[in-house]
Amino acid sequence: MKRDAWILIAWLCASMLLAQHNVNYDEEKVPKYVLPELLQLQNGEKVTSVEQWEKQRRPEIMELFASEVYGRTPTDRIKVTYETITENPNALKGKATTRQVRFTFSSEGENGDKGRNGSVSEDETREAILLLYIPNKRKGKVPVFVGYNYNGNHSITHDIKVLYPPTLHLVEELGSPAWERDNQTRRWPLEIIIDRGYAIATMCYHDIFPDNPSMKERSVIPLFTGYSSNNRPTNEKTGSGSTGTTGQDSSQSASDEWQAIGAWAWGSSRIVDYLETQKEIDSDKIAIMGHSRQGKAALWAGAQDERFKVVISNDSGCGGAALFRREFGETIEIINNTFPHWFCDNFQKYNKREPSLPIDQHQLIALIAPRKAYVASANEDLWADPKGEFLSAYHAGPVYRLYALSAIDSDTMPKLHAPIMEDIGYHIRAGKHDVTDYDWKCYLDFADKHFKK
């Protein structure tokens, strides 16, 4: 525990030291930049209908994504258990129904084959907990928000009966500000969201990947066949089945394997799975909300996951919804060198190349379509680079076109508090890097649009 602590300080000290250097927020220094074609295939041919892009651009994209970006989601799946430790039918004044659901991960295939060892050990299982609120004031199935936390379940709430995260002493020594009971709790408006209708499903980020380059170990990654400690694939042959839409196998090469981004969003696919089960959820109408490295993974979700309706990305910058070849505020080099765990390999490739990355980030918000996207900034984030933000969603426009549907109509951003809600919704609020309670009215507004309430 000492030695991880010590790393996860050096790692933190340097991080701070690289961030503060050579850092661009001067918009007359941004590179002139050519983006790469969202309605061109590979071979040059244009794509003029839906089916080309459903058929022939989007895969080819995704690919780009999978083994460029964030890794290869493996197609095997290994098998999740849940178990309701606790149920308030009285939460937040009687308001909500609460469950904390344990999943656990074991590296036990679904049809019961044993794992990388060939036996299920207490090393290769993972435990999480869900927590749900449920609106108790409902007519017929309500949706839902899916969204991590970042400091545990306990973090964004009073009730002392809401249990820690399991995995949370692995990155925060006990003590530490991240252990006492609501420290987030503004960016979780419990009640807000409730009145309006929506359950929230919320799960500690810790406890798919802790977020620690020394982590790896401890996450869901080991779990799945091809994996070894050393990063190799090793000869084991993956199962049937597919978590979404990219997959790997145990032929691929390391520099192409998943990482924390890529386990963030697997798990909250997981987290559906679940809700599906639920007869109060109507899973129909799930949408996902992510803020910074959560909001990079949400998009990566939405990407793959298409039960996801409405995908939100809150000041999610580079990685998230930011052009990479702007290079303005954190870029591809800053944020593999700070955050070594959450890309593939093949990313380090691009640092100081962005206009060699073959894809950019209007791209991912466009692979989102038909289903609906947003995306918010804050004005003192230059870190994350508002506009950057908005030019993605700005730029994925044509392929929600194809679709006859609402897109952004200029590439001038919005001023501030005056949010868009077509196909595509943005919005810039005054403020820094954080998740607001005007963020919320927001999403809740766009979900109300698109879910028709």
Given for the second form:
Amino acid sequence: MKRDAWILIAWLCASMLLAQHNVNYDEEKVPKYVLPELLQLQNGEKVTSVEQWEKQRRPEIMELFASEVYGRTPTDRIKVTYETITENPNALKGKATTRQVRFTFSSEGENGDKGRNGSVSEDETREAILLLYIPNKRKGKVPVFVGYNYNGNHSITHDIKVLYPPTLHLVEELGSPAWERDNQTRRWPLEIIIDRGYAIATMCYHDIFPDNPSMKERSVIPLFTGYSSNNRPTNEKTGSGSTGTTGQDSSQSASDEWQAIGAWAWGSSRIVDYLETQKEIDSDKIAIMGHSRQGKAALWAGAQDERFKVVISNDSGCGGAALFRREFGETIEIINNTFPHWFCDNFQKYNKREPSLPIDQHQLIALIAPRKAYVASANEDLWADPKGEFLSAYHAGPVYRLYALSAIDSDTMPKLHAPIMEDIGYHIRAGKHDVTDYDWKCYLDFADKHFKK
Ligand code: GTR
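Hand over the structure of the form predicted in complex with beta-D-galactopyranuronic acid; the form predicted alone is what we had up.
Okay, now the whole complex, with that chain kicking things off.
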């Protein structure tokens, strides 16, 4: 193994050990907290109509998540091309058609204008491979679940024609378990999903941002205008300029520059762009499902992109569905130290200062309204704070009610395996941090209900 990789592993282990040391798992020790108001403008005025929510309060909250937590998603569009590499009409014993599609992202602007440095070099492209499963038994267009996989498309299937991700070598030593075919099939019950009439669009998340603090340069982020450039203005909001912790060379990144979670969210919207071109897919029925760090990215994608009609967070924990202010399990300080490449630099300001954060995660879920949101927990996954995940789904309710939609009625957690399926859904199942067939069954039921299948 390369020396750098060992150093990184040692550093990750050390920071996780240090982190585990002070973790609170005692409900009695949860600090008393007051959640930031959902339906009150920054000027103190109450929000009483959908119009006020959409025109005033929602943009205020969006702005805070972008500037303080996940970083700003660039508004410029880069060029993306798609190439179908394989098509197999006989996948899953004839139940599905699969397509593998190469996405090429280029720093060239959408209309062919020059990239971030004023010149386009061959290096400034990134590749990702989408794996699409479409049920063969269908009447008309089908709904679809979009979701990243962790170890590569090859990891979710036995099919030897499914390719390895172009980026896996950047984060996983050759020969490590991630390279084994079908090592994550258990998390992707393809036949169950296909039998229920849904398509699946999945991609390895490393293709968008290889998940390692040193890999920002190899992510899609440098393809955008303004990346780490000195002519980018310092942050007007904080007036602090940049912290430079994730910058390169002498240039520094702005403290609200997007990082990995922002990039993953952006990438899932590019999957939607592609799906909208596919005749078999019903682009009014697109669900996104993300587990853990991808649950965080799914919620942020769902908040930003209204084409996601159902947004599902599976065990997403800190920085996902869990309320920061409970400081139960993983905290802001721990996550920032362990994964310095996930959130924007401004988020570091809230290490050990949860009460000073101007937002909390119930507001992230509220940004999804009136589209449908579902949060799931596992009872042994205390690191992700199941109660905090439940409570943020509960506290998002007032915005759903503003739309005359249904929400979670009680702040008492439901029993195990007793899913709530209102316009906001929630379940807690027995077991560990994972994605199980039970979780998928609930997501399919929730999607059926809202897609009126
Ligand atoms: C953990 C991290 C969590 C969660 C998880 C995962 O190590 O602390 O926030 O994201 O990884 O993605 O599996």
